[in-house]
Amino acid sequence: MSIDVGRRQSNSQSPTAQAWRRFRRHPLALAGLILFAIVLLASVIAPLITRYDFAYLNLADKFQSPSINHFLGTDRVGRDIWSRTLYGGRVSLAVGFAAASISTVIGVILGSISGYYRGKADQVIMRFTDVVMTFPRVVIILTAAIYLGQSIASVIFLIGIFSWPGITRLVRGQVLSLREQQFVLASRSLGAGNRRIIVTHVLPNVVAPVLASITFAVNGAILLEAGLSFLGVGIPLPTPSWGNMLESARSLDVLQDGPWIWVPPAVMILLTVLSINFIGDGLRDAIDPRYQQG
């Protein structure tokens, strides 16, 4: 009897409520959500919980280990590591979400056109996608960054326009299966145009898998920004990011004698990427019909 009541209550809930109930059953996903919320909140309220400006130079306190005045110490020119870590989170997270948004928009548009219209459009888009995927992304971005110059906007733009092939393939596969469903065929028989069918019937059913894939796109963008900044072609100084803070570890004396300079941004990248991965796994389990049956 209790099982039947539970099933009736589950069926009476909205899809969003059911997804949230399944998400809560994923302990790692909940832990990741809480951890990411803490990182995001700390970055947003950075002006309220820091004592020094991230660009303030104090040569008298340079290369100091953690103390009461500087919670995480200072770098080689006296800048406060605590302030730079929190403000750097703002930049790294902004780059991650903005670049993932660009790649998602491109991927959804190209994947929808390719999967729905098929034929020549599918051939052209898929072959172009294959060509983009064959190029080493980091090398291409490094080369393009030299000509575009170093700025937050150029980093977001370059990461975004070279990160869409995976989402394009995902959306194409979903649309290929959806275009033959009965509700799409019925809408087409009633005279609905292709654009209306795609926007009204196809894309809403692609949101779920795309939402899960966005989390991994954000992770990829954060890691790629960190790599570019570590190589010196990412976010320009003095603007902090977790990547260009790690760049100081290229110096042997900092690597050995000043771990407080590079460990905090490294830990923040690790925690952020892990938390977003856990959230993505939880979203996949919550919205994937195969997991819903389980």
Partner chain sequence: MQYFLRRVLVNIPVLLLVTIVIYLLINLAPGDPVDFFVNEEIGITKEDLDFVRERYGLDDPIPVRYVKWLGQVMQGDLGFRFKNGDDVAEVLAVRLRRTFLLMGTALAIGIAVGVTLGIFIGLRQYSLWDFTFTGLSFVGISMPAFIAGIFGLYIFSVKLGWFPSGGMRTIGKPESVFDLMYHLVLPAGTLAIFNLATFMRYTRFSMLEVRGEDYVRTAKAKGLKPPAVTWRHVFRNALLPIVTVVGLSLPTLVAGALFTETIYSWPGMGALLVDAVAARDYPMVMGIMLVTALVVLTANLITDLAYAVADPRIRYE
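Next up, the form predicted in complex with the partner chain, please; the one we just looked at was the form predicted on its own.
No partners, no molecules, just the chain.
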């Protein structure tokens, strides 16, 4: 039957199906996806596979190396490292995704306005982007943290509102070229208004590049949270995050005599960021085949 023949040809597949097919053929991307799924799963089912509460202090068992009771040992106040690593993953991943969502939403809105309307709005938004990009994010967030008390919400908020310039520029560039396309012109000549054109014609076409850049935004946010917590201005104790667990390695006795305390969060950060980088690379190649050889 003719339908069967057609289905086998790649150009009859939808772009999404084609992208997924290319993504699956990317060995590193697939490895990244599996690795990330394991990290995510371990955090989600943390209550099922831990014996101790992450905040439970047991001074009698403090600073113990890994044993049968405490699979990864305990920290200086006797909290179970295995529990804290898994629950810390929940916090670190949640912060990463939440902050990346905020910055992506801001970036898509500003980028679309800037690219679509051009002119004054574009100039104002672009100058503002330049200004925000002038500061390394850690520097400006460290300073802005003076305003907000330490909490998970404020860390998410601060990372989110200072991380949009990259996505804004990406979306602006895409929109600038999209608005000159024939189908936009056709839609306009049929009487469609600006809002309708943006929502039905422009935005669906920026979804793919934005999707790939979200992965890098999530990575950036996870690293930033870890960095801020490492400096002691991120997630407040006793809530665990990979960053504030790592912070304990700043005192020399823990660094020297208690590697079981700081190696697990360090390894988890590395694995997570690595797997998301693999996924992001695969997505970028899958969505835009021009990048394939990079």
